[in-house]
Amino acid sequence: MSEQQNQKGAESGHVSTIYHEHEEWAVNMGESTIHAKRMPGFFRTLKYATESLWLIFFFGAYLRWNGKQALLLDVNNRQFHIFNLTILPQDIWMVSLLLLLTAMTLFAVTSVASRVFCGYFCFQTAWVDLFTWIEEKVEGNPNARHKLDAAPWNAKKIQKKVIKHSIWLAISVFTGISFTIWFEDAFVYWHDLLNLNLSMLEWSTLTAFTFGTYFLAGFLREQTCFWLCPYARIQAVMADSQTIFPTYDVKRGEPRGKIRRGAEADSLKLGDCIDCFQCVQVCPTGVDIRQGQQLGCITCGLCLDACDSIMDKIGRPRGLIRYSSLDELDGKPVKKLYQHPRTLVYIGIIFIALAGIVWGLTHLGSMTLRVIPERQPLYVSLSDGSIRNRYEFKVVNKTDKDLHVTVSATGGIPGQVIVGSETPILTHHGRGTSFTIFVKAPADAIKLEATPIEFHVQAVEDAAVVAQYDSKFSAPKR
């Protein structure tokens, strides 16, 4: 801010003071590297313990299951196992349904709470939180990583920097192999991987997940969620002034400057706000909340710990920084959660998806049957005076282990016989099996044009994987 700046709003009776030594947290552009401050409180607990989640994603695929790897998404022979559930192509609209539920959850979080997800939960935002206390652990504070960038090169300086890159370099490996043994066993990877006998897709996919870990989590940082991240830029049209943000009390904190006392500090007239920096020195993304809403912020509440902290020692009450939507602070009616209609759609559809799928697995079966009557010609009449009628039999065996199935059918045509099923049939596990089924019925016996008749198919090693189909029983007119 100029000095002429400054005078006029002395004349006004605004007094706001910036102090050149802060100028370097104004927004980054990515010319210099943001060295956030960790300071405790609630939001920063919380970010700890939300951003601990991704435990699952590095140790989930190791959790065993009846001998077998308990979560694989085995891409290679389509098949999802989940514990004892196997999710087959044919069931692949489950998956649809997740994503849908994952997208309008965000979607609903959005518009409620605004880029929460972003601030707790988000892979780029944990891993760069990662790598900046281990950056701290290695370097130090903010004030001397500063120092030790604008450094010259030395042998301390070279210490510390390899120290720190080994250990990302590190984790950016690890985190690629914890992708990885996702889509297939975890035992059987690693045996491979230490005997260097990995297929060219799984050292991509290792070399691709290492480097771009390495690079956006340690390199980039905020300038992916400013510039790579397409959420920064959608959810601005799903949020809107009844949304939750990390918000400043203008007309609490305004005009700020530096604690003053006796006549001076009465003449004056300041707000809350002490302008000490330190809602700007501990946000990751280095914005400055007083300023407004901002592409930047990630809705972490970490500024809203720094400047309760100062509240607390400057004796004032806390909430100068806080969560709160623009309505509320002009002081318009705040609604409630059930009266936001686009919410409520989004609420919709997730209880649809999460009902889907719901119904899904536990319709799930470990065996499905579809039956295919054949349409040329509907029905055969036979030298015998029977009408014969010809079914392509399709079992999808889910299970782990090959089944032989037997074949039996209800209602129908009294009299009638299957043929070609008179030895159990084997049926592979993990993917379909085909085979033809015949059904003769007396013409004599028959008084539909077509008879509904129902299907079944029976393991014979476990009588409780079963499957039925009901289809019909074709014949001449009567």
Second form
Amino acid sequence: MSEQQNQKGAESGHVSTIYHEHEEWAVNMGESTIHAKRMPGFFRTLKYATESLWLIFFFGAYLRWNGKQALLLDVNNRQFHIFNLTILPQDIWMVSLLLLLTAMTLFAVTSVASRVFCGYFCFQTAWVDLFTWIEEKVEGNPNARHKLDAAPWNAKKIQKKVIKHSIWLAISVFTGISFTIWFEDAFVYWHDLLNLNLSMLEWSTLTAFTFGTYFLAGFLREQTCFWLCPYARIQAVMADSQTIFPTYDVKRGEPRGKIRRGAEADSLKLGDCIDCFQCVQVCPTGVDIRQGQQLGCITCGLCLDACDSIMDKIGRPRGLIRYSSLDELDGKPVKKLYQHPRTLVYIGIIFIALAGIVWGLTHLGSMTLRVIPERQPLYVSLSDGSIRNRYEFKVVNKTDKDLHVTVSATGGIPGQVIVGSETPILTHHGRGTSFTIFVKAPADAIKLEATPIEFHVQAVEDAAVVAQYDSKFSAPKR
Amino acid sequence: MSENHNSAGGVPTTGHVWDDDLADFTNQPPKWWMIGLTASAIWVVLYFTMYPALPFAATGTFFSGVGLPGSGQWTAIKELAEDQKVLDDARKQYEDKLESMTPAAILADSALTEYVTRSGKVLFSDNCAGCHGQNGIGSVQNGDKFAKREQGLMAPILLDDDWLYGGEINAIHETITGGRQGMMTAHKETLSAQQIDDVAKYVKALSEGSGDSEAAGKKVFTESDCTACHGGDAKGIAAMGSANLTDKVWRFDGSLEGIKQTITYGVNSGDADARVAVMPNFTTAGKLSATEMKKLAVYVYKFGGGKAEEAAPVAAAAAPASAVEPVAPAAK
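Having displayed the form predicted alone, please output the structure of the form predicted together with its partner chain.
And the full complex, kicking off with our chain again.
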């Protein structure tokens, strides 16, 4: 694992080293609540900025567009509405590309700078940060909170705890509401909620999200990252010696020791780390970064802020704890980003997925057509000797109004007649409409058992709304 | 490992010791686990009783069960009935209208026509497909079972535009409600083998558009009783159900041998070798309701061969296509 531990392992050269190493992993298994200190700094500010992106989650669903919800994942009606765009189940392949895109972005970021997602953006991190911020406002700084936890129950303690948990629960309820309104009309939902008129599914979703948020962000906190989150476990395979993460510079820091006044000569032998434990105190997961890269580290950079502020105070250069790669620490040449093949592969896949989505969105069309030729029978011989085929047309009208369509065909048989669309046919918006079309062709003109024919539908109201589909005209053996 | 080995240390064991020092503790399972086990056992009994697992005749029906509190005595049969009701309610708006409408009026309403064509398949498959084939494609009868000789087509193909009794919606409806049984006499007594051969050749040529090339056959056709039923122009008379001999669709078998057989032994003529063609009367059969027969008429009409009434009523043409749907704007 870490440089330090590797060295120890090499020294003892015994198979049981792995157990010694395990003993040194000071992972809090939930035996004590971590009350992390908040220190201002660059990464603290960055973390606030990235976490505030979650405001979109809370308020994005209220955005209206043409009198309807701008972003609505209407799973009940199997429609996604994104501004003017309606995505029906036929276009769901783009969602899988979107999932691929987000997964690859996660991988690419992780291969460059390890668990950036965990440290700056993960909902668990964001909600825990919000919950502990409230805790600090209500109960005071970490020392005060530790004291309060240990103190016997009295009116003041009860008051503080009640206030804190009430706010937590309120946020949890709002989280549940905010999640649900992405899947149905936000204002209708609020109306139903205020009238206590939600469906069973809506109530259970709200309850599950409320208690899930309350429990995970209020109580489980960093234990979620340690024991529940799969991403925390797989990130190790996406990081390598070129990946940067918050690292303690062992060569510069060791041996650590406190500064004593008037002991200048003595301090020369010591490293830059003064063992002030600020890096541990600010850590939201309670790890000691000086033990090297480890399971509990979510790479949020708060220890960098803490260490830099101490280095400033004692007049030593910043960066004792800094973002660096294993290569850099080992003194190996640091490669450029473009020399990192894995990242390039991830980025390549990102672009492929992105291209697919862009193609899909631009070629979505406002109408789709599928034509299913009748198979029993393939054709019918008529009394004048001509051959008739029957087709089932399925038109999906993705616009927001009902349209009438006309049917035409290219290819096929010379002299063919389309029967069944003499008057334009009504297609309902937002769902499929099917109707029957016959094509009649003179037998003499038919040359093949199966002649290619392309059908077109065009809206009467809007000539730009068109769709076509390739099919076959079947005839008896010649 | 071995130095940390935890010996029994006073905890009671089962007394069975193996591999030198291994023994079973007789510790109780954890309390939470025991509570869970007991609660599960109680739950099983309650659930078995309250779920309709026991046929308690609490509220009439045998399987009504006791029901879980607040479940409204749920049973699978009740759920099925409720689901069925949803379907029936959805159909009711159409079914109610169909009852009082004529087949022609149903056909004039696009929404009702759509309902009938989408839901008629089951009716057709259950009652018509036996003779007319699945989707009305016709079925070939291979002799002996139904008629003594090879029958050719057992019942007409309903997909094409050739009709013995007319393809108008009312004619089709009449065929279903009243049945049809046409008759063609056997000509083995009245015509010689040569004459039958000649007239068969003439009729086959007629359908191919070269009737004048068979002068001998034409003479037989016009001078014997053929024209009485098939008409002077050989185009058949719908009122009698006689076949149009000039088109390219054959009721039974269009080969020369097939035509000769039809002429020799006739259709429903009483001859042992005659072709048999009987459309049963579905009203007297009592299998279908009046509404179902109307639905079938529209369903068959919409196979593609249905013919508009000779004099299309002007009022009907000008009326909206459907009371349910808006009028389509004119095509550009």
